[in-house]
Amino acid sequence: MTKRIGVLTGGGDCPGLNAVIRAVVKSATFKGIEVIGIRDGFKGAVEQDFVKLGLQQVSGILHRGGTILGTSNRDNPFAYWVEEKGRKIQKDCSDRVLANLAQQGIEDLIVIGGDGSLNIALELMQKGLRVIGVPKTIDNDLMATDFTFGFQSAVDTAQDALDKLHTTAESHHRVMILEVMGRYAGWIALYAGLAGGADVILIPEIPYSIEKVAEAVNLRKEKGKKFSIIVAAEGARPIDGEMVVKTRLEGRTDPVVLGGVGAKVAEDLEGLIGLETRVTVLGHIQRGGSPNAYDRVLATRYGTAAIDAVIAGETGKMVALKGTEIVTVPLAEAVSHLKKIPLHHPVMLTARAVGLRFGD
């Protein structure tokens, strides 16, 4: 009997999802394994929304952004919204997921996702499902892997925005603030800020002093630089304050939606520097578009490694990048806590060495 596996994409979208799906399907097909796609993350597993994936279905998707399977950052099967007696309640539908997968003959499930989706995968594994995780997030905040796919493409998008902001900032003698994603970690801000020639980077790992930020801008003015570029991670916060929460969306794995720190920094800063300050919020532009070459290669390596792990009989593992090698690590280790930037990280030290300021 031919082995059959399932694959789903969960959480926020990012460049490279289709590249992983393609690699999973092609690698599995060449090894005689059937692949069943599950639409819209774990929602499809609850609602029995399945599609058979073969070489034809994944032809021409390597360069495409998004995911052909759809995704969702809601629909946790352990707290699934259902309607009973005219009202909506949350219900544990995890047993239904296991039954639906078994009915399809799915023996192993490959979950492509971030910390929320992989935590769900871990819980399903503890109920007996064989699972392999693939680390996806533009935030690069998953433990046990050097890089998640999607991160480098998001950095490219932010860096390109900084290149464009430089010319208008210099022309008008303004301070330009670019607000980027990243949730509770500052990886995108750090890498994009260094690559894009920023002057100040504000990240969640280092609470900032607005006076120190003003000091950095004024010091540039004294040296004849009439403009400055600031990159602010959405989770950055002042020393005596909290992160700026845009809204809360109940039902999501993480209901907190961050956003607005750029406007806050601009408002607090403008009176201290005597320069006009403008804010650009990149938002979901960082999630969209084609993956860059690095992410296409990494995503393809992850997809084929996931199939290798299935064939080897591994379960409860995540494929991960360690140096230049793809390895498998325990899912529990990968989701134990968020990977934040160590203050002595080599890229952080490099940024400080070339004069970048962090508001501390």
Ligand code: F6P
Given for the second form:
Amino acid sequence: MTKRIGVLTGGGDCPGLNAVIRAVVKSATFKGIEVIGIRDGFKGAVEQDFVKLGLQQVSGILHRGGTILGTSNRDNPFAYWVEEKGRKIQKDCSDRVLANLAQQGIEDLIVIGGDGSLNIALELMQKGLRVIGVPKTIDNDLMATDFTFGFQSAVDTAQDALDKLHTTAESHHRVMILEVMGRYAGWIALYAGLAGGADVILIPEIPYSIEKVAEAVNLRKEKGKKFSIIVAAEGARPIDGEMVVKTRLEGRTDPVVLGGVGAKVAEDLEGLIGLETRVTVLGHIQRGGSPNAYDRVLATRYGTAAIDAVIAGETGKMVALKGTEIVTVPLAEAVSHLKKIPLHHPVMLTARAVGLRFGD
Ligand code: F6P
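Can I have the other form now, the form predicted in complex with this ligand, not the form predicted alone?
And the full complex, kicking off with our chain again.
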């Protein structure tokens, strides 16, 4: 009998998801393996929403943003929302997932996701399912890999925004603040800030002092540069304060929705710098659109490596980038904790060497 595997995309979308799906399907098909796509993340595994994926289904999707399979960051099968007697309650539906996949003849499941989806994959593996993870997220906050796919494309978008904000900053002698995503890690802010020539970068890893931020802006002013560019990661927080939470959405893998730190920094700077300030919140534009060349290549390498791992009989592993090599690492290691920026990371040192300030 032909071997069958399943593939799903979970959590927030990001550039390169379709490139991974395409690589998985192409590589599997050429090696005589059938692929079943599971719609809307783990929801499709609970609700039996399956679709056969062949070469035709993945034709022309390499450059497309989003995911042809759909995704979800709410449908954890171990705490799945169901309606019983007119009330919504959370139930463990993981056995149903195992039964549904077995019924489809799916022997291995490829989970393309961030820490939330990969944690679910790990739990399913502990119940006997064979799983391989593919590290996805614009936040680049997964351990055990140098880069997740999607990150570099998000950085490109943020850098492009910074290039555009520069013109207004310079022409109007203003301070322009760009708030970027990244959750509890500052990778997007750091890379985009460096690439986009920011003057100050605020990241969750370094609580900032607003006086130090003002000092950086004022020093530039004294040298004749009557404008500054500040990049604020959404998870940045002042030394004596908390992260700015926009809202909480219960039922999600992570209920916290961050947002608003840019406005807070602008407000707190008022009166300290004598320049007008404007805030741009980049939001989901960072998650949308085509993957850049780097992410298309990385996503394709991850997809084919995932099939190689399945064929080699591996399970409970995640494909990962280490230097220039794609390797497999234990899933447990990848989700053990979030990968924050080490304060002595070489890119941090480079940023400091060119005079970038972090509000400390
Ligand atoms: O994890 C990706 C990400 O875009 C984060 O950077 C951000 O905090 C979060 O997802 C936003 O989630 P949502 O799209 O559910 O608002």
